[in-house]
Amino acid sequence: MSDFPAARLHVVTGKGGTGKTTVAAALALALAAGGKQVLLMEVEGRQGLAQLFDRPPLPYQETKVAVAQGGGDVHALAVDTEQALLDYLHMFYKLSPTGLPARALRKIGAIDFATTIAPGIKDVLLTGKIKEVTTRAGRRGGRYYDAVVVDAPPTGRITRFLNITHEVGNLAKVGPLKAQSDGVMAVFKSVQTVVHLVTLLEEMPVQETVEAIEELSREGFPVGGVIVNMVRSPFLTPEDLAAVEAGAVGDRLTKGLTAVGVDTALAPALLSEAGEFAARAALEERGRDALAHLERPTYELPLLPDAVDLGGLYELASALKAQGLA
């Protein structure tokens, strides 16, 4: 059973380089397992999802990209700001996205102009699209998608991205834009939304995770789990690590090399490598201790030996499901 049974919108953020796009894709596969319909959204225009699923650049169209274990489907959508603005104009002002006025707006560059003079409107449009797909009605009174996963901006910008009330306050006090922002915030601060944070067991990512959770909590956004990515296998036992740190394995190593017929001249290099591994393990344990103080559910994903492909995504999805995130 999921640790977040009421959640339908899963926002995934993390410091750059932590693999948040990979984790978002794996989470979508995990949530879709067993016959669910899940939408995976990208809002930064990098087409990272297309690369992960070995697809050409995704259009501004919900496209099936994978079948999950048990027959569920993952659909993907790369949100385009221009198209999101046209969607907004269609929704509130009945302006056809393919009609003459819309084509004229594109031609004169009005959309670029609008997002340049009012940068905050970009996030308003992106979050509006997230809200629309999350609350979209399906057949028989249910929701169109069982879950929506968002590959969101990094931790340094996530609170500002979600907190569009501030941006709209600078743009509009009343009217459709204000009404839309209120609707978005009602979804983002409800029990159906959780913000998951991806980190590595390294000092800077852990610190950014701690700060982001504090900021998100202060602003009233529901924090989900902490997903520790790229965790290395423990090649040495805690006892061996302690012995390496104490410098007490030199003789043992030399005897071991001799016993298997390996040149003992390799001993200094091996000891140096063991020392680096022990230092890394100590750093990781300090990271785990810092994350434990957050008192949030924590999940660990292994470091895959090769570049992440679709097979790797399924492996990570299984790990997330086994640990209860989905």
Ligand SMILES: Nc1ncnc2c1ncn2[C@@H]1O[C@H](COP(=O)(O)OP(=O)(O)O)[C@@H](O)[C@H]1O
Given for the second form:
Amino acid sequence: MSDFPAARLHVVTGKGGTGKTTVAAALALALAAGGKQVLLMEVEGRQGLAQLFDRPPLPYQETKVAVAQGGGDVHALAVDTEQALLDYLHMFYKLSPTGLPARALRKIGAIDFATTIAPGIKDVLLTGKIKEVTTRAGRRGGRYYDAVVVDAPPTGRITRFLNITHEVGNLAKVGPLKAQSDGVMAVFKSVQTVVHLVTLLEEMPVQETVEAIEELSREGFPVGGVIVNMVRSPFLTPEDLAAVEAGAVGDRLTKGLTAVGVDTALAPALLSEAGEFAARAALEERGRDALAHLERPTYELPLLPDAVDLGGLYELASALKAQGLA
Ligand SMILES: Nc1ncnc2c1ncn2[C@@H]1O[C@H](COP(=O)(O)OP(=O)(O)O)[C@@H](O)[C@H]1O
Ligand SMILES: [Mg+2]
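Let me have the form predicted in complex with the named molecule next, following on from the form predicted alone.
After this comes the whole thing, all chains and molecules, with the earlier chain placed first.
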């Protein structure tokens, strides 16, 4: 049973480089396991998902990229802002996305113009698309996708991103923009949405996680879990770590090296390495403490030995499932 049984829209944020894209993909696989249909969406147009699933750049079209354990499919979509703007004009002003007016708009650079003059419009389009795929009706009743996972903007921008239609909607009191804004906010602030935070056990990402959770909560967005990524397995017991920090292992080390016939000249280098390891372990422990204060469901993913490939993604997906995130 998932820790978020009502959630269908999973927004994954985190400080850049913490593994947002990787975790979003693993979560999509975990949610698809056992026969579900899941859409994994990339909104920053970097084609990170295509790379991860070892595919050519994704078209602006939902494309099946992986089969999950026990059946179930992960479809991926990299949103193209220009196409999204044309879709939008089509939806609200009945402008054909392939017809002459759209082509003309593109030709005269109207799309660049619109997105440059009003940078917010891009996020309006992206959030509108997220709402559309989340609420899209299925052919046999119910929803088209059982779940949608978004590889979202980083922690520093996530609240503003989710709130954009609200800001823009405030400017428009009536009309399609206002209706669109109300619709998007109704989904984002409902129980079907959860915003998950990916972090590392390092000072900056932990700090950003704490701040983002505060901000999201203040604005009324439902916060989901905290996913601690790239966790190293502990090589030393807490007792050994304490001994290293106290500088009390020198004798034991020399004796140990002699016992196994290794040159004791190595001892200083090994000691210094153990010292660095202990210092990092202490920092990690502080990170864990700070995260524990948040009192959010927390999940840990191991640091995989190699670059994350499809096999690695399945491994991370099972870890998330086993811990109850999916
Ligand atoms: N659990 C992990 N173990 C090993 N490498 C990881 C793990 N998670 C992410 N990575 C690697 O870290 C790098 C950054 O991950 P990515 O998902 O692209 O981060 P982000 O989207 O936050 O920028 C990538 O090279 C990825 O393969
Ligand atoms: Mg990324």
